[in-house]
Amino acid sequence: MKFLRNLNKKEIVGKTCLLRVDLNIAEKEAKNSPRILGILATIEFLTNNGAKVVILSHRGRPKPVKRINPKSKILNPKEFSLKPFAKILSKLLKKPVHFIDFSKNWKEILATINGSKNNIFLLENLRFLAGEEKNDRKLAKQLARLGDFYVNDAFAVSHRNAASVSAITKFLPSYAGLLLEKEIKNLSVVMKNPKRPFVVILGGAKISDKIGLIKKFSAGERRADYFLIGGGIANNFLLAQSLPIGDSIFEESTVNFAKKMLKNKKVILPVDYAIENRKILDIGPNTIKMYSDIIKKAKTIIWNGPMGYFENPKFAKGSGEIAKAIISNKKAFSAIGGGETASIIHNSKFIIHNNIFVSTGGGAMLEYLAGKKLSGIEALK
């Protein structure tokens, strides 16, 4: 894999990149999202070396066309455009972006970025296009035409085959940006060499999603210490023991696996939970105290999915200290991963010191981190 890093500015200098980031996030907290804040080491990189970026990016899951056609606008709502975005990033990076939709045909858009004394520009949501979510040819080829290298800098989508992710690098010199590389680079600390205590923490609504990790780390030299189990995940492990969850969310699929986890002594589970209304929505303070006392003696963690409902402030306590007592461990290297875990961390009101790292990968992070090769990745290979 090539790092962009390891160009020099004659590689650089006159040429236009065609950068894939990760711009699926509400717009009201987009000045403070890793995944923005994470790319603009990227895009100044490029600028400082005399290269015009063309940012690349999707947002929501809009209804696509088949083809840019200049008689015919394409008609989506608002809230998935990506035109908020072009004066977001101007702020942050104190220089104009220029926002290109598809009213325009290729000819023209290559023509606006080519003719233009801008050096910045961001084209619409890529989702609008058919071929992206099908990893089409056809439309990476023509994407390719706009630029002249491509940088991935979305770990987040880098396990999804799409055009602007994996067959786009069959056409155009292709390396990892700056955020992809110190990704890769952290999350591979857990996955090769977890120094003990090893403690992965894990929460959420779902366990399908996290059925992957549990495996990857519940044998073998890199098996983890304890699994510290919250969230809705936690009621699947009530249920395999036949015990009652009221209104409780829970996934039926996934209570058979649960079975055989509770076989596994590292598995640990609440022993108290905080209940409304018929509905178990974070862990308890003996739990908690539990939990945290483990966390504090760990040389590793990992954490992926909040303790319970912790969007209402009643049921954020559990998520809160765990937060606190990782961030409190000055002598484990953390990797936290989820957008919600990460604003947990973000919106907690500690100082987070670098042996944290916080991914802007959720489903990404937890598929590398089971082993998972991620199309994404592999096709920088």
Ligand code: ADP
Contents of the next structure:
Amino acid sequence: MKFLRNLNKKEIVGKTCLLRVDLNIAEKEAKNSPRILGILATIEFLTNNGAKVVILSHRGRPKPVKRINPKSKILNPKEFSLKPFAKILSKLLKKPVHFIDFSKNWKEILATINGSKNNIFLLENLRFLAGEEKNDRKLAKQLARLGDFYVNDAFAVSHRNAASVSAITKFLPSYAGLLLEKEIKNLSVVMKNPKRPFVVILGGAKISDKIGLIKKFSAGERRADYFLIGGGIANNFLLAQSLPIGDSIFEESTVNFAKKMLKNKKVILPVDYAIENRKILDIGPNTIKMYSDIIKKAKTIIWNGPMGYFENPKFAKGSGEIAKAIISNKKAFSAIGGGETASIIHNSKFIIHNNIFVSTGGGAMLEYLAGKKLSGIEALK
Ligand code: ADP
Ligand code: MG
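Following the display of the form predicted alone, present the structure of the form predicted in complex with this ligand.
Below is the whole assembly, all chains and molecules, this chain first.
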């Protein structure tokens, strides 16, 4: 894999870079979102070295059209347009960001980029085009004509086979951006011989997303010394023991997996809960104490998934206290990921030190740590 960092000015100046990022973020959270803040350095690196930058991203799941032409009616509901992000990026970068929508055809788009005095462009939501999610070669080729080289700085979508993530690398010299490089370097620390005790903390709503990671860290050199289970996924382990869970969330299809996992002595389950209206909504004080004591002694920590329904402040205590325990342990290397989990860390009042790595990936981080090959990263090789 080639890294953008290793390119020198001569190789960049006067060229146009297609930069794939992940702007799939709620607009009101954008200014503080690590996914946006994390790409600013890459954009600055490119423009400081004399390149034009065309930013590519998707947003949400709009209904796509087959191809762009002024007559094809793009179902363009405002909620999916990337237009507001041109302003947000412009403010953060303190430079103009020129938004390009799909009322133009490809030739006109290219002419706009080449003819403009601006250096930074944001192209409309690529998922308005049917080829994006199909990893379509034609769309990739079309996009590639807009630039001289390609940079992937979208770790969070690198597990998806999309035209602007995978296929495009066939048509242009391609590099990993500064943010993607940081993700790979930090997460591989955990992948190679984690220092012990090694603690994996898992919560959130869906255990099915996390089975690959649990398996990976259940045996071999990377086996975890403790799995601390919380959040909705703990309910599956209660069910597996035929314990009542009232109206709490669970996933029927994973009960057998949970049964098998119960035989693993490394799996630690909550001993008490916060319950309301027959629903388990957070871990209880004794569990917080028990988990915090284990976290204090850890040398490597992975955390994915909140310990409870933290959106309601009444049930945010478990997640908040686990965040506190992790951040207070300055001796451990901690990798934290997942959209919700990352926001808990960023909104906590604690100062995040150098040994804490907050990944911008949710699903991508889980797949990467589970040892799966991510198509977007493979495509760069
Ligand atoms: P992340 O985005 O960090 O990967 P997930 O998407 O796996 O996390 O799960 C986050 C969601 O899980 C949150 O919206 C949270 O409210 C929910 N959740 C966690 N524990 C519970 C619970 N006990 N009952 C209901 N929802 C829960
Ligand atoms: Mg989530």
